[in-house]
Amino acid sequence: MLDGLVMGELVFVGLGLHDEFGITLRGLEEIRSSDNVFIELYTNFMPNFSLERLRKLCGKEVLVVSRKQLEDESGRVVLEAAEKGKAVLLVPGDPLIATTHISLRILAEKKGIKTRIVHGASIISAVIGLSGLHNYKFGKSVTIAFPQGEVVSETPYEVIEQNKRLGLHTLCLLDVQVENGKFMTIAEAVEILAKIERKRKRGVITSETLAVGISGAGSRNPIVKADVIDLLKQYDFGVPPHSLIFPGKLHFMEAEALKVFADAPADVVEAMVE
């Protein structure tokens, strides 16, 4: 705050990865005892959520915000509420971890608003908890965003280069555009990663390149599967999101959760225990 003197309140609720029930009694009742309450599903996508049952699940009005509101205009409509009361801002996943948010939370700040934060559970983890593989051996994780026109972001194949070269795995995170209601599946990403191949030819994604796809995480019956990536694309994993792992050195703990959880070749996951 800039002045000392303390408004109102904007609590940042995450809403977890597959639905409405993916949030917690702690998120349900900052709801119940908010003045306002607001929510944006424009940063991902929850396959089965619901705004109706959402609504009648809390018992409270929930105004949809866009990404205009919260970004273009600085989240003025949130800002404006949280001044006079309690303010709560549900966002899919884990809030401030995988979204855009972090701006309005500065914001509030300094304009005197407490925020706190409730946690959901984030695809981040979620996704490497359903891989088996062990967290502390993942490097830095990227995006692998849709191409502009002709341009290709080559940034997720130096990361998965920089990460192999250390042992580490990478998670890769695939684009999502809500708004435009296009999803990147884990056969298109595989096919940007080996356009790059293509032009760069370092022998970083190969057609026998060990690959994790997942997805419905947060779901009663997520889709983990393992292969070499030429197999891999061919796999069905049904409704978006997607998410891609592409791991380094293994434990012998993680090759076996590699081959119970995710089917994966026995022969190619032992030959990389380290």
Contents of the next structure:
2 protein chains.
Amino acid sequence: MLDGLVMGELVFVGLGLHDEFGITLRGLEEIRSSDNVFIELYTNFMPNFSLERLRKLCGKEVLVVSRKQLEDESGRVVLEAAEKGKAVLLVPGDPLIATTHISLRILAEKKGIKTRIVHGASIISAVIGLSGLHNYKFGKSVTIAFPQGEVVSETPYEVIEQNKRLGLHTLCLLDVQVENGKFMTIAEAVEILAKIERKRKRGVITSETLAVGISGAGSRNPIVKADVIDLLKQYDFGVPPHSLIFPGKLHFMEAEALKVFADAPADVVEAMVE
Amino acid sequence: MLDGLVMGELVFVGLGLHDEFGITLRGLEEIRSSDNVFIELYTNFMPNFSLERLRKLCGKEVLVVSRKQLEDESGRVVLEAAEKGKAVLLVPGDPLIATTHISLRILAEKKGIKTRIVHGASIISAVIGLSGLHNYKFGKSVTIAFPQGEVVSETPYEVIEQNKRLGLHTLCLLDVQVENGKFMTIAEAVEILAKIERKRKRGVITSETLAVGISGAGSRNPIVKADVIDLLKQYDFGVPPHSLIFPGKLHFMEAEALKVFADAPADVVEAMVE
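Next, report the structure of the form predicted in complex with a further copy of the same chain; the form predicted alone has already been given.
Below: every chain and molecule of the assembly, starting with the one above.
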């Protein structure tokens, strides 16, 4: 390397799901060969993750960066390190699905910092795989957010309605506010949708609507349960994050998968086969 | 364990992308603690994967299973091993996105074999992340298949049209026939869509249509290039697999990302901002 020509680099490394063993061999290698390692743990929740175990695993200091540092301060601490040498930013799931990471990557590239991505397992693909539903039959996905005061976003209701009209499934991610320790449960999400239904009255979410609830994706014992929402909301899904799928029309193999993997009521799923 | 009560188990382990270093630490641990390890390499193509390196990495024999064994013979060789002990089936990407794996998992569960999934990075999430486009703005995804004789599936054209009408992006995976060594290039995919356009004449795919071509997802140097399709099809995307995204309406940050990450023509992407 020429004197004075420092080649900076920022590598986004996905941690995958659940705990520190969701990282790939490639991700671990990137950590080991880096000058500075940062981690953010607020864009998604990894229920069994231990920073201490990760530090031991990679034999490096790992500095936690907050939402304030990445967003309000535009990731200055990370970018400064990446200008001087090789910096790694560890993120839950697959990187660059969260818009925060996209913004940071744009800033880095504009400063002449090279960026790379080491992919990890994503909650989206994991939840779809666990359900046994076919990936290419999912429409637009949506996040169900906690109401802000009295204001409830009706977007999830509209997305489910639009997808259903097209015969497509809807994946709903449920709000995760790691910093406040607030995680939306499936029961809360169903209640929010039912409330919108009472207002809009378009028959999108009725007590007879089938949904698939999923928790523990990436763990040894994920919970996957399909039922009509009045029964589903009484089911104990345990530790967050929770996700919810509203199926559209079903292929017969998807109906079979829901029965076998998610203990779905046979009559309900069979009536949805096209 | 009681005499005669053998507890069989089948663990689907995702290999992630590109080569053998896309496996997670959890996946590697599952291999090491298993009685039999199988691998299928036909549902997706990992350009730099070496079975020899994987064998050394995990210190185990790894048996390749063919499409014939998994599909025509209903995975008998895998299921027999999983009835007697712990069997691992390694698959490219994230498991249970391919319907073959879903079928095998249903068969296993019906035989009383416990199944688990160790997730890996998925091409779908990776390609979306590399583009810088926002995940929740993607509609239904689709695969562009090689024509069978004179018969060209028009589904991709219809899916792109439907998504565009809703302002949504379309992710197109391109046909991969690992066994025949046939991999669709971006140029071929564009040509197939243009041919359908000439027949259907609905103005979905014109020479001015913007698309994002992506190759090398998961490698150190992926290629991400956005341009109008008449220019994009002349671009060299190198080693397969290739993917293609047709953006719908763009958020201003998505337009910015396409300019910075994919060298998109500024006037074209800015005209697509809603």
